[in-house]
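For reference, the chain that follows is the form predicted on its own, supplied as structure tokens.
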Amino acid sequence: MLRSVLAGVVLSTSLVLSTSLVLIGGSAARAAPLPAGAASLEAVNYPGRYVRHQDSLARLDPVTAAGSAQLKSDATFTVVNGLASPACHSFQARNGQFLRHRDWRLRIDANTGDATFRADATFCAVDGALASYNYPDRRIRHRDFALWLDTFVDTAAFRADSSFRITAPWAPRTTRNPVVPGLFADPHLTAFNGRYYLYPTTDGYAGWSGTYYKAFSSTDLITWTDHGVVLDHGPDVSWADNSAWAPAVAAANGRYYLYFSGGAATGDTAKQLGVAVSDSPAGPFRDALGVPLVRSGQFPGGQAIDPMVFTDDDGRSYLYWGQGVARAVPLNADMVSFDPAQVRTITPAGFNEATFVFKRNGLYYLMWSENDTRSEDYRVAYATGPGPLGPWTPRGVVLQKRLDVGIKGPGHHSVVRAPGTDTWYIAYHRFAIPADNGTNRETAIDPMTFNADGTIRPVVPTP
């Protein structure tokens, strides 16, 4: 079994923890990120005993190859983006719940998305142990094989009881999706310079109140590099500190432009659109204007959310956005301005949000999401037309739930063509499997194919 120790005592070629240290909040030293993905946690001083959940409570029990499938599943977690901080980690059980502390006892619970839960379910690697995000002087340790969050005492016994190895998972994942571990939604998938880039909304927040965006990249849509936070509404955007939704990135003028939705946590909470710029598709991005690109109420009707940019073969780019009402406008060459008089309303029947436009073989495709993202009936429909602004001919629903494999609410998608081919993929979010909802969503990618007449064949969403 491949292993790496939090303290760096044993390092594996596939699961390696760097020993470099950074400061979080100027208080305690934190180790560099743990490897994301499925893993099990073995006690250093009790080899063969692993962190597992039993009747929701977390404990340390023996696990062997002869153990039951349920035991192995209970002893397998996915290391994901920290619910309270991307600099730390959360541990998601196979049933979709998260390891958290409550009254200092470690247990698993469903993510409610509020600030207290997110903090209670976030842990930071420090000195070979896992320290609480919101109580940094407390660390996970085992006492009589039960797991507790105890105040750190600098003794050999405490250090031994709070040290764990990250090992290969007892119950390896057998599915391709989700493509990145953790809770991410509204994925914008694109390709730059022969490499795929994925820009999602960071999910798992009550009221979708996340504040930052991450970027991931891949050469094969399977193995992904996490480029970290590329834009954070808190320090990076003066007019928004909340509701970091639905990023979309376009390339022009030798630069990269990230379009995003944002709102304020207090005062005027209406959503607005912004644009940030970077010299690299991996960021970091900076607010290009210092003010919204599309202001709340600037165009009456609907919400100013879910921006998307399509660039035609002639180099002209078009901005699309809206919830309730779909709008489109040609962008100026600077990519950060447009003529308000040219804004058009292009709302198709059934439209709710998440406009996406692409072109194939001279035909333009307008796609969107129907119903509410909290509904299992959230889905994707589309239309075709002769130009980037239509007129549009409805073609029907192309992606919807698949209850036989537990897929609910697939939508808010994007489409990418494999460079130099006629092979296409669709990225979308769905309720996190097995038992989550419209604020705990995960990102999936599946092939998208066409009929001879250019219509899209129904997409089969996969686990």
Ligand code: FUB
Given for the second form:
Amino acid sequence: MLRSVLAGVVLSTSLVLSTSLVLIGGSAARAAPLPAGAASLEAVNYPGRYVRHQDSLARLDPVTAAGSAQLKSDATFTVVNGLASPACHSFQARNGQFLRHRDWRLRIDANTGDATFRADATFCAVDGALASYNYPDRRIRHRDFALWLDTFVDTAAFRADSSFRITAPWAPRTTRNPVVPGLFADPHLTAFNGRYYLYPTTDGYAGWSGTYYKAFSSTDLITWTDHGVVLDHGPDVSWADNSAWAPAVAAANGRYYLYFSGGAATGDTAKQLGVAVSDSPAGPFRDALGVPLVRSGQFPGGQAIDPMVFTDDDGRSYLYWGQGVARAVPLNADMVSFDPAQVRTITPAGFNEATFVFKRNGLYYLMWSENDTRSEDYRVAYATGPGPLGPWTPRGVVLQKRLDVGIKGPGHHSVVRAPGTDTWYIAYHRFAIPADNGTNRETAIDPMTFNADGTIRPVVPTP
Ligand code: FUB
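Target state, the form predicted together with beta-L-arabinofuranose; input state, the form predicted on its own:
What follows is the entire complex, opening with the chain shown before.
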């Protein structure tokens, strides 16, 4: 069993993750991320006992190969992006709930997305243990084989009781999706220089109030490199504080342009679109304009969210966006401006949001999401046309829920062609499986295939 060690007390094998992070006032100043993905946590001073949940409470129990499937499942967690901070971690149980502290006990609960829950469910690797994000002087520690959040005392006994070894999971994943662990939505999957890049919304926030974007890259759509936070509304965007939604990245002029939606502190009606630029697809990106690219209310009707850029074979790029009303406009060659007089409305019947355009064999495809992202009926439909601005012929729904395997609300997608081939993939989000909803979504990728006449075959979403 490959083991990495979270503890400073007993170092059994390869990867030592201790003393790697310093907390100052509750925020991570220096972080060495734990490997994301499924894992089990073994007590260092009680080898053979693992963190598990039972009746929602976290405790340490013996787990062996002969143990029941339920026990192994209860003793398996997925290490994910910290719900309160990307510098720290959250631990998602197999039932979709998160390890969190309440009344100083460790337990599992469903993510409400509010700031208190997210902070209670975020832990930072510090000095060989897991410190609470919101109570940084307290660490996860076992006492009488129950897990508590206790104030750190610098004794050998406390250090031992708060040291856990990250091991291979007792209940390994059996599904290919989600492609990156944790809560990520609105995935923009694209390819640059023969490598896939994935830019999602960071999810798990009540009201989708997240503030930052991460980027991931892969050569095979299976193994992903986490490039960390590539744009954060807090420090990086003066005109947007929240609602960091639906990034989309395009390459031009030897650079990479990240289009995004952002809300000001004034509330829901103030969504605007921005554009940030980087010399690398892995970021970091900086706000290219210092002001919105599309201002709230600049084009009356609908919300200014969900930007997407399509670049045609002639090098001309087009910006698409909107919720309620779909809009499109040719971008100027600088990729950060356009002629407002050229903006046109292209709203298809059934449209809600998440426009996506691509081209195959000379045919243009306009795709979008229907219904509300909180509905299990959120889904993807499309039309085809002779040019990037249409006119468009509706072709129907291509991706929708698949209740027999627990897939609800698949949508806000993107499409990528495997470089140099006619193999296509669709990336989309869905309610996280199991037990989640339209603010706890996860990113999946599945093949997308075509009929001989160019129409898209119904996508079979897979768990
Ligand atoms: O993720 C926030 C919003 O939810 C997106 O902008 C919409 O497309 C919907 O997915």
